[in-house]
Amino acid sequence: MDLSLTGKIAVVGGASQGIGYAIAHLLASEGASVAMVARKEEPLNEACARIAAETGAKTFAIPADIRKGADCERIISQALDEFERIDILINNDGAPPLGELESFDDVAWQKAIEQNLMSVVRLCRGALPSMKQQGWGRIVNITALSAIQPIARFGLSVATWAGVLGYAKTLSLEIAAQGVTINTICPGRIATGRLATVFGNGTPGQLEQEQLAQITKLIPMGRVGEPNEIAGLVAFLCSPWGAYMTGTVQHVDGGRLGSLI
């Protein structure tokens, strides 16, 4: 299938690695010009270089902390200095720290905030300008499953995501008259380096096969996804084919949702 996305203009965060890396090399694959975003320079480099040699796509590194409000303005300058608009954004980190919810102070609240919620705002709201102008742009945030089905110790990231679920929902009616698509995805357990560290022994990017049959034996599918499962719907619903889906909020999780919806 010919996702039409050619031409395309795509900003993609957390891109140096995991979900981030496969949704920008698919939308490069597709055709599209990805600027990269993320905070370690040489592996978003390396990461950038990588995808523009094995698909012939245009990429243009961003190193940048989404945390910082002067640096989400700064991506959306850039991405615009070196493209002249933006037609997709993928809005896309890492996750706050895990524990205790009575034992996080307002300085970690203030920074799950800042990382979780007010980037999408921040991106959003630089992005939404050069879409509106064309009457056409696709913003999909990934979040997790846990923003629906929430989990003890996760507290931070399911309150900073449920945010943005609200967000998201509230921006759709606003701007699906001009064109302009906002859907989220809560990706399951997904095989990246986020879920060692999560459910791991302490090593980076490993996990023993007494953990990872714990963590299966809890999805229906019987396995954890791959990064590229949560790229393909990326693409999809940044394609012509995902034009009347916005303000939708979709798991991919192997079938673990315990819900109807």
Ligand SMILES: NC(=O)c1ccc[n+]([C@@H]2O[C@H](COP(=O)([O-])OP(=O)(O)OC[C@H]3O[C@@H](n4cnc5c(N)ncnc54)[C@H](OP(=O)(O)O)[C@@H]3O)[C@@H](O)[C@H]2O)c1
Contents of the next structure:
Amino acid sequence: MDLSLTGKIAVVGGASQGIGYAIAHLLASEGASVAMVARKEEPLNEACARIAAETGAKTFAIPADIRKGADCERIISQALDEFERIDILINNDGAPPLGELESFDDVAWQKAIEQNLMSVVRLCRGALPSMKQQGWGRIVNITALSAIQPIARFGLSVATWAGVLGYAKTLSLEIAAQGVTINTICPGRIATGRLATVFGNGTPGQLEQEQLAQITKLIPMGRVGEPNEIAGLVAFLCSPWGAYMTGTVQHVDGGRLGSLI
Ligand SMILES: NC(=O)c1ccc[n+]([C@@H]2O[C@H](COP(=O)([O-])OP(=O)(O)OC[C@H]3O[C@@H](n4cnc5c(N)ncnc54)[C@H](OP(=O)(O)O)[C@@H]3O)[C@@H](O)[C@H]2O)c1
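With the form predicted on its own done, generate the form predicted in complex with this ligand in the same format.
Following is the full complex, with the preceding chain placed first.
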């Protein structure tokens, strides 16, 4: 299947590891040039160099914290300075802390809103003029299954990503006629460092067999997903094969969602 991504320009968030890295790698493998964003400069530079070496694609590191408005503006301006346009925007990063909703004060809520919702608002607002000018663009948001099937203690993410779902659906109506699509992916459990941090002992990459068994027994497929299984859907949505899909919410979860839609 030709995904026709050769020559496309992508901005990928949270691209130094995990799901974002897999997305950046796959888009680059398919011929896109990729601006990669994360906070820590060294791992980001290493990831950027590795993808360039393995795919032959042009990659460009933009160290930034997407919780900050000024950083979001800089991500867009640096990507435009480097590549002159933006075709694809992947909104992906970390997530706010877990805990019972009553335990969070206004500061924690504000940080969660900046991280999960305002980063999407700001990066879309920054990238859209370039996409609209060309009459072509693809935006994909990475949230979580918990945004559509809430889990206790994940409330900061559930509430703020619910805002992203509403934002994306509304935006899809406003930009559809200009050739720009926006879709949201809700991953289930995916094998990344984050999975071990959230469900293990807090040490990335250190998930015990017993902890893994607890997680997988709730997944009909009996296994956690691979980052590439999210990246594959992203690439499809960015390709001509996904051109008629917009405003959708896709769960990629090994069958875990407990409802009809
Ligand atoms: N793994 C799962 O099972 C799973 C399931 C459902 C949803 N998700 C969601 O999918 C997204 C990616 O998860 P993952 O498992 O790939 O996580 P991960 O392995 O921890 O990677 C997160 C990436 O985001 C970057 N990042 C974190 N905070 C950032 C910030 N404020 N500004 C810029 N970059 C930031 C990290 O680099 P720096 O730390 O250097 O910034 C890293 O590159 C998260 O939103 C997560 O909640 C994951």
